[in-house]
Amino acid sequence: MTQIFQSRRLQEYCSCSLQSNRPLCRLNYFLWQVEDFDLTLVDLKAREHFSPEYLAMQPFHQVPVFESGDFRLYESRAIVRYIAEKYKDAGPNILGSTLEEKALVNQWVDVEAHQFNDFAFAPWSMEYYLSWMMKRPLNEALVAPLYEKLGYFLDVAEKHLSKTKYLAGNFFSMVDLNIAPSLLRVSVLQPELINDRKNVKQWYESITSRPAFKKMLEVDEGWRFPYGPFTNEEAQKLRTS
C-alpha cells in the first residue's frame, strides 16, 4: 500500500461510544490508502467532548474533528469532502467529474444527511442503543414511524437504483461512502428493510464488499460496531420483550 502523507500525520478525533462515526473515520483513510494517520477516541460517556481542550477544537461538543498540521475541520461530511479532494489522484473520484455529476453527488449527500440520517436513521438507531443500555424494551411508539421513514427512503432508493448502479449515478460516490456504515447497522437490526428490496440489496452488497470497507471491519473486529451493539437475535428480543 502506498503511503501518501508523509510530512505531517493526519489526526482525527472520533467517538468510542456505540453510536459512533469511528467506522467512517477509518473508511476515509482506507479508501485513499492513507497510512500515516492517528485516530484519537473521545469518550462521550466520560464527557471528554465537554473538556476545555476539546471545546477549543469543536465548540458544539460533537465528533469527529480532523487535523492536518495547523488545519482543523469538523463535521463528518466536510471531512470526507476535504480528504476526497486532497487525495483525488490516489484513489477513486467520489465527488463527480462533470458539473452535472458533482451536482447529483451534492443532491444525494443532502438527501442522505437529512431524509435518511436526521429524520430516520439516527433517532431510530439511538432508540435501539438506549433500550439496550438502559435494559428496557424499545419505545415502539417512537420506533414505528421512524421505521416507516426508513422504508420510504429505501423505496425511493429502490426505484432510483433500477436506473443507476449507485445513488448519484453509475460511479461510487461520496454518498455511498457516507451511508455504508449506517446501512450495515440497518442490515442487522431490521434486515428486511434491505433484503426485501432487490435493487437496494444489490447496491448494499456492492458498497459493503469494497476492499476499503472490508478492511475497516477487519481493523475494528471485536468492537461490535456492525451489531450496534447487538446481534440480530438480541435486537429481536428488544422488539418482542
Contents of the next structure:
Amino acid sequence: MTQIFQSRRLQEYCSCSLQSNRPLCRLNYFLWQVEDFDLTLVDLKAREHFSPEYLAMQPFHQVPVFESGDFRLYESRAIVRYIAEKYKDAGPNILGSTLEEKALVNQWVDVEAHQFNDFAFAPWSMEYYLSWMMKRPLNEALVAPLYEKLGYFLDVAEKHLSKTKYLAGNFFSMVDLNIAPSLLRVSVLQPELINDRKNVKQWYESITSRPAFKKMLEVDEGWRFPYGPFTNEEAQKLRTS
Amino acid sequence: MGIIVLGSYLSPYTLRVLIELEELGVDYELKLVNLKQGEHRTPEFLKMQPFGQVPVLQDGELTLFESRAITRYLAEKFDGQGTPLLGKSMKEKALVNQWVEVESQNYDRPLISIVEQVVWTPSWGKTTNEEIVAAEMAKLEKVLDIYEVQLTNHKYLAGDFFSLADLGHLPGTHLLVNIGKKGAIFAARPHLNAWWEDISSRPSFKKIMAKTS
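Write the structure block of the form predicted together with the partner chain for the protein whose form predicted on its own appears above.
Expanding to the full complex; the earlier chain stays at the top.
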C-alpha cells in the first residue's frame, strides 16, 4: 500500500511502520520539519525489497532509499546527514555547529547505533514482536541480559543528561532524533526503564513531544497505541490489550 | 599538547584511527591500553569511556570515542592537510557517508564474528566454532558480491577517489585475509581483490601494520 504526499523535489522509499522495527521513521519526521516529499511504502512482508527493481536501487535489500533528481542515497544515517547538511540553515541544526559539537554528535550517534540499538534494543524489541506475532511466550533467557544492557545504557544517559539538556549537548541533535522512535517502544514494553530515571524521563518527554515526531506517528498506521509517555500501569494495560 | 590516542594494536578500531592519522600526516601520541589485563574495564577508564572500549581520542579539552566519530572528526579538522578523505561536494560526501555506514552495518559485523572465531578465539586458547564461521562467511560473501559490482564500476567505494569509506575497511580486512587466512573469498572476486591490493599497498597502512607484528 502506498501513501503519497505532495512533493516538490524529494522522493523516498521507506517502510514506515514502527511495528516492523525499522528505525527509519526518524528520517521521515525530520524531513517533515524541512520540506514535503513523496513517500513510497515498500512492503517488506511481501519481500518487495528483494525485487530486481528494488535491488537495482539498494543492493543490500534494505530500506530506506532517498532519491532527489538523479541523486540516490541509502543508509539512513547517511541520508539524515545529507539532508541535515543541505538544510542546516532552514531548520534546526541537528549536526552541531562547531567541530567539537559535530564530533560529539557523531560519537553519540555511533553509541546509539551500537551500544543501544545493535547490542540491546533491536534484539530485545524483536523478541517482544516475535512472541506477540507468533503468539508464543517471551524468551526470558534472551531478553533478561538485553534488558540489563538497556539499563546500563540508560544509566550512562541519566548521568550525562544531568549535565546537558540533550544527549550530545544543549541542543537537539541527530542522536536524539534517531533514538526517539525506539524509546517510544521502550515506553510501552518496559516503561520503568524510562520512568525510573528522572533525567531520561524528562529528555524522553521533550524529544517525543516535538511536532514532527507527532506528525510521523499520525502517518504510521502500524502503530496501535497513543503517543505516551506511559506510566507503568498504563503500559501494562496496553500490552495486554 | 597534541593529539593523544588511547588504544591497542590488537584492536582494529584503534588501527583505523592510527592509519588515518598517518594519511593526514598528523603527529600523535599513542597511549597503550592493556586489553588482556582488562585495563579498559577499570573505573578510571570507564570514566572516560563508559562502555569500556578503545580507541579514545584526546585533543585538548575534547575527549572523543567511537572510532568512526573519531575518524570523521580528524578528517574534518585536518581537511586540506594530507590525503583528502571526505569527498569534495556535498553529494560526494554523502556517498562517502553511505559507504561508511555500509561498512559499519553490513561488512564489519560478519567480518568481526569470523575474526573472533578464527583469530582471537584460538589466541585465548579456546576452540573455533566452525558453524558460526560458516554462517558468517556465507553472510559476508553475499556482501562481497555487492562490493564486487560496485568496484567493477568505480575504482573505490564512494567513487573514483580514495576516502574514509575505503580506509575504514583496512584493519578488519587485514585480520580476515592476512591473519585469518580467508583471502580466497577476495581472490574469487577480481575487482574486489584489485581494490584490496590497492588500498593495502598504501604507505600509511604498511607503516601501522609494521608496528603490530
